[in-house]
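In structure tokens, the next block holds one chain alone, the form predicted alone.
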Amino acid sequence: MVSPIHETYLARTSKSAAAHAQAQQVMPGGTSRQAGYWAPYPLTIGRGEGVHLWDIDGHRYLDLINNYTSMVHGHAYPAIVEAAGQCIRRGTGWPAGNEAQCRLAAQLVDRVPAAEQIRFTNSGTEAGALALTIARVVTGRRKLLMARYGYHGSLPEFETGSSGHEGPVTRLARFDNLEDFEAVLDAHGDEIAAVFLEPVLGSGGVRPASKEFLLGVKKAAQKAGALFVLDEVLSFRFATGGCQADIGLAPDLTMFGKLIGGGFPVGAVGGSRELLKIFDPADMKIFHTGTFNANPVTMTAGEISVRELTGPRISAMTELCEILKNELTQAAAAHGLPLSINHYGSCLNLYFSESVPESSIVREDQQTIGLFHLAALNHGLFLAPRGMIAVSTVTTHEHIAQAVELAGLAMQDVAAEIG
């Protein structure tokens, strides 16, 4: 039987259903991005502006995920649209330098002292691949160590760890458990080229690590002769200098992505001059290139995105998320639903259970979160299928109040359906 929530979704999204059916004919599963899929089919979005999205059936949604944190200034941010538009009219790429890449690199170097130089890529996945290549060349080793259920992109070496399994070159340890990481490094340190860590698990459920854990893992990695790589692809939105600035942590390499592209594909690796000299054509150890690496459009948009992500705006987003967390908790209680929330900075992750799991991958509330996601969409609220939320700098107190109202309606539908 089709549930009432599913029936409503099917009835109001017929054009998205047709678009997905057409997409399935030319793309496996009808998508090239798994995080953009949910059953019975994803919406097809026609446009976005500010805090809103519109699907091709004409429905408007309050966006609370902002392309999985990358649209930190919301959709079609005027300053970015204007600058990127001017850049496009001048040309979108050439196999030579452009001034915008220097300006964006300078911003990142200024904000992140451990990153004395920057190497750009086209995605966070590419940044992870490049960081691993650097570590392998520098150390002469092949393997990596990462947190179980961590996420560093779609490279096979990282994908196994993201799913919670070790692979031929991938060792795992429990997130925020220093003893576990130390034990793996004591036993296998001479095989490991790099330790990769997120300061806050993103796809793992917005779980922050302690300062003591991160500093301890860096020390253990150095003792083992491995590089320590901090993945700030998502967490760079939490402070002007990323989480490492708040912690007082200086990683060997830093991964960047998402917001530093201003809404365009981007990735980057930052590190010391000594480490990154392996790219210097005068004594090159790694040949690294890419047709669209540091293209002027992305660099121009990213320059504005980073420049306008200020300390006060970061604090304002954090405050809004705190309010949202508290009011969603009250709404769930009013409808008799258990709700636990992970919260860090401008991001949340919802779990319709009495406690938060180790990861969003191993949760007990799959049915409930799936129903809530569709019910939220039915009421015009757009968030990640796994319950992740990320606000933007253009989100206001009024938007948060509206989000709580819409989420309450969705919770009411879920409570009625599950009895």
Ligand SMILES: Cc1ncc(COP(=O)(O)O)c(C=O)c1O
Given for the second form:
Amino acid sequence: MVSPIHETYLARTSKSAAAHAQAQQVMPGGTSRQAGYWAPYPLTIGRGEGVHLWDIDGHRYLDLINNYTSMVHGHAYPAIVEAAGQCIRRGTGWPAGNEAQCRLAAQLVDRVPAAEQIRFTNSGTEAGALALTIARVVTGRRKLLMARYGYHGSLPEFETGSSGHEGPVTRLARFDNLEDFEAVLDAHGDEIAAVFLEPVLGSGGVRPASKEFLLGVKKAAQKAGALFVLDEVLSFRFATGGCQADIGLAPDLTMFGKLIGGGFPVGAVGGSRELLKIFDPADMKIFHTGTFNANPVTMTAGEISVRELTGPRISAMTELCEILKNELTQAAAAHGLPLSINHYGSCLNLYFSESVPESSIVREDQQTIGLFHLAALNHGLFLAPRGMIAVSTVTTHEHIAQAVELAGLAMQDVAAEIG
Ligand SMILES: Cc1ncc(COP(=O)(O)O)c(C=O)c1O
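Please supply the corresponding structure for the form predicted in complex with the named molecule (the preceding block corresponds to the form predicted alone).
First the chain shown before, then all remaining chains and molecules of the complex.
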């Protein structure tokens, strides 16, 4: 069956198609990043500035995903471009300390009291791996407990849980279900090194957990002698001190990433001096290093990114997402499409179904969301293929109005096609 939405996508993006064919010769499936792939082939991007991306065919897109939340100030944010540019001219990787790492660490320590000290890595995945290593060394145990469909990075130990399956060292319990977590910890607590949790399921579909759940799991983890790791890689955009500040929760370890690198690769683990002293060269228990850990460019960009993510800016993003949620709901109704939306702070997740699923992984609207994603691209609107949206501090009311208009055109195409 010919799909007009697919046909339009193919006709608009011939340079992206050619670039992807070339990429397939040298990279499996033409990509190094699953989230950056969608069928029939992903766009190839040439440029980003502010709220916009441009593909190599020359089309402009209003960007509603901001590199999966990490570009919290949009693309090529002038203050970051300026500071990182100056830094790059002085060299990008030095085999010793730099002053920017101290300033970024100081800001994180300031905002997140449970993180008395910081250890930097190059990605959220590495932060997860490091948190797991710390927990294993401290407890002498091997296993971890996480939420089914939680996401803590692209490590086999975590990936298995993200896809909903237990693994050799990975135990699962249902997100936001305290009894479930308590039951696993009661039965198997003595083999669990750490409990990992996102305060808001990100890739699982923008689902917040209750305060009682998070505080309860921390207590149960402590009782079992396991470390409690709060993954704020994504959720650090929701409050100046992360979700833990809002909740009054002090995790043993905090994972950071995404926005704290100002658009450059980054990750970090924060924790008490007592826990993190295992890295102290004076009394080292874990050998941890990395050629680009805390490199001056990432640290310089991250310092600005964190500093400029203020409370009023966070509230403004939340307000925009509330408007977007309401208007998209009305637009879908006007086109006769079922639409359910998860919303937390500056993020949304769309589902073309009567209710939201437990996770984006187990959705019934796979075909519709895929069509909507391509149709949105055809109209110049960029969101995640799974329907996730994350606005930035440079997104305005006008951009939201445009987004609603473009999404409405995409919904019209989808309604016509699935009729
Ligand atoms: C909650 C959470 N943890 C960890 C990660 C992994 O971070 P990275 O992609 O930088 O490895 C992500 C990335 O999406 C995330 O959302």
